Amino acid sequence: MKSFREATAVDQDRQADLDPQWAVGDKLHGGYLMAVLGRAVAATAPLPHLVAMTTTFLRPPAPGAARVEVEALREGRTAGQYRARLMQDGTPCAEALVTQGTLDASAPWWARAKPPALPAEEDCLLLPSNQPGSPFTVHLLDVVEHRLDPACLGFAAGQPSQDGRVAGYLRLADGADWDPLSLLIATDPAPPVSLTLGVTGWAPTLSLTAYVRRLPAPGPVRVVMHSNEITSGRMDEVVEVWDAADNLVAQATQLAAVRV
């Protein structure tokens, strides 16, 4: 198993080797692909941290060789903006607008959001990569531990919830602490909200916007994801990511396709 840093490595020519273990079935995870794009931008940007990224997913790349094209749009004293494109066999697979900046761990000047009330981590269910009855393996669950709040698990017993909510704890299986790039993985957790509503089948991400708010404390992160509506064959998913010290460290909104 490659570590997160190894799996998202980009060399000086911006070549990447996309790792098949960071996948759901045979499709590479959206947050993982964003992290590869972010790694390529960080290698050239003068400012150290990713603070925002909006990614459009054009077509699923295959595991293996890929290249990231990076264009600097503006580089300022406190923020830099870049365009990054993931290419494979001469074809664009994902394109992102990325903002780099500097994050710290100081307390917020003002805050309204409250950390989620979840059961203890040990009382949440560790999701297996090979779920009984699942038509495919969720390889991602071998590299990112997902422990789900039991209140979200009715769908597994044939009793889907109408809450439209997924919540639980995430840890990197390699033991590394979370950082601004790996938090992109946490903004796209498993399973999709549609599955908890009883809608089986693929829910591919069309577009995902993520914000990284601060440097996370060591330990697991808590993720709460909910959907407001499924309509016209599409679903929104809104995510908050909280660190072990009750700090809001990342947020995201995505639009995914759903076959109802």
Second form
2 protein chains.
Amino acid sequence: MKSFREATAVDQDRQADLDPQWAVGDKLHGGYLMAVLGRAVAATAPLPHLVAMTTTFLRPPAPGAARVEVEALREGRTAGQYRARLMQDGTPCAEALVTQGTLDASAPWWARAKPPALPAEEDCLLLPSNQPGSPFTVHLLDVVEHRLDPACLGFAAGQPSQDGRVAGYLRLADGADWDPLSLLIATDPAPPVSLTLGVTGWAPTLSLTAYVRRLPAPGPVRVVMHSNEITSGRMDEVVEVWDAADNLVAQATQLAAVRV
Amino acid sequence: MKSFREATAVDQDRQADLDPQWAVGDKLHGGYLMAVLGRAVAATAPLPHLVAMTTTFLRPPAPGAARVEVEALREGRTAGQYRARLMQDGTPCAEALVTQGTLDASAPWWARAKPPALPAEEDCLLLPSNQPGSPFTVHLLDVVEHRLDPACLGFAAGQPSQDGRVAGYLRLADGADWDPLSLLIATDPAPPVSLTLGVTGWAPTLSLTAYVRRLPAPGPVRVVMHSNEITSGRMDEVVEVWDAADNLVAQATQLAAVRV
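To complete the pair, please output the form predicted together with another copy of the chain; the form predicted alone was given just before.
What follows is the entire complex, opening with the chain shown before.
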């Protein structure tokens, strides 16, 4: 099994080898594709870290060979702006706008957000990649351990919640600590909020925006995702990612299509 | 003075005439530029409404002639994806990823968000475009009336808040009701949260993501913006826009550079 770093590698010709392990059913995970795009940008950008990224998903790529096209839109002293496209067989699969900058681990100048109240990690439930009764395998869960707050899991017992919240602890199964690129995976956790509300269908992401705010401390991250509304067949999901030292390390928001 | 519709018009050759009235100091307002880009996309897209848009700001355009380049990335039955670029004198000024879809005014299938608690509109304070002591004129405030919750305005009396919140009522001064494109203006309200915290410098947007959730009811919108953190010279701002019928009509998040 490849590590996150190996699975998202992009060579000098911007060729990637998309790894079937980072998938939900037969679809490669959005956060994984974002990390491949982000790694290709980082390879060319003078500034070291991805700080913002919006990705539009066009067509699901298959595992295997793919290429990332990167165009610098503006390179400044403290921020660089890039467009990145994931191409497979001459077809665009995803397009992203990426902002590069410099992250550190300093204390915030000002903060209002509070770390989430979650049960202890050992009291959360490890999601299996093969859930009994599930119509597909969530291969991603074998490389990214999700331990979810039991309060989110009523849907699995036929008792969906009305909270619209998914929360838990995430760790990379290869033992690696989180970094600005792997945090993109954490900004798109499983399952979608819609499933916790009892909507079993696929919730394809239309657009996902992630901000990385800080270099994460070692250890698991806590992820809290909530939706505000499901309206006209679309759901928003807002995510905060907190590191083991109680720092907000990433934020995200996505709009997904939901058939209700 | 041009109406919003006139000021954001894009002709058949995708030429716009950027209007100096929609500016903060000598910089055209981000939400205004987003609306120009969105109008150019809507002119070519089969689906009627902008539902998601992320814009990266590259170089501030000057008032006057500009051109919008639009490329369709994927056109599906319920969602279309586009790239739009604002060009001036051959130079890209902003690039956006836009999702088109169909909005309606139906009740949400599920909702968790609650309308904001704000003082009555008449108890909020109309921001003047020429604030005594301000180093520049906020021309935008003569076309978009901002009536702010007095609780946000301590900074103007030398008493900055630690709340990290800006909230108030917005109306188009030309009397027009809000629509999916003008709501983009409301997703980038004045002033930035940093100013309410006592940081007087410019807070240029690196990337702004807006979702339009519903066709708005007539009347003013209420806008609530808060930041989670200012860290490493960057600030997030999260915005909710509610219509006069207590519906969430738009959401946004932006990352801005702040010098503290």
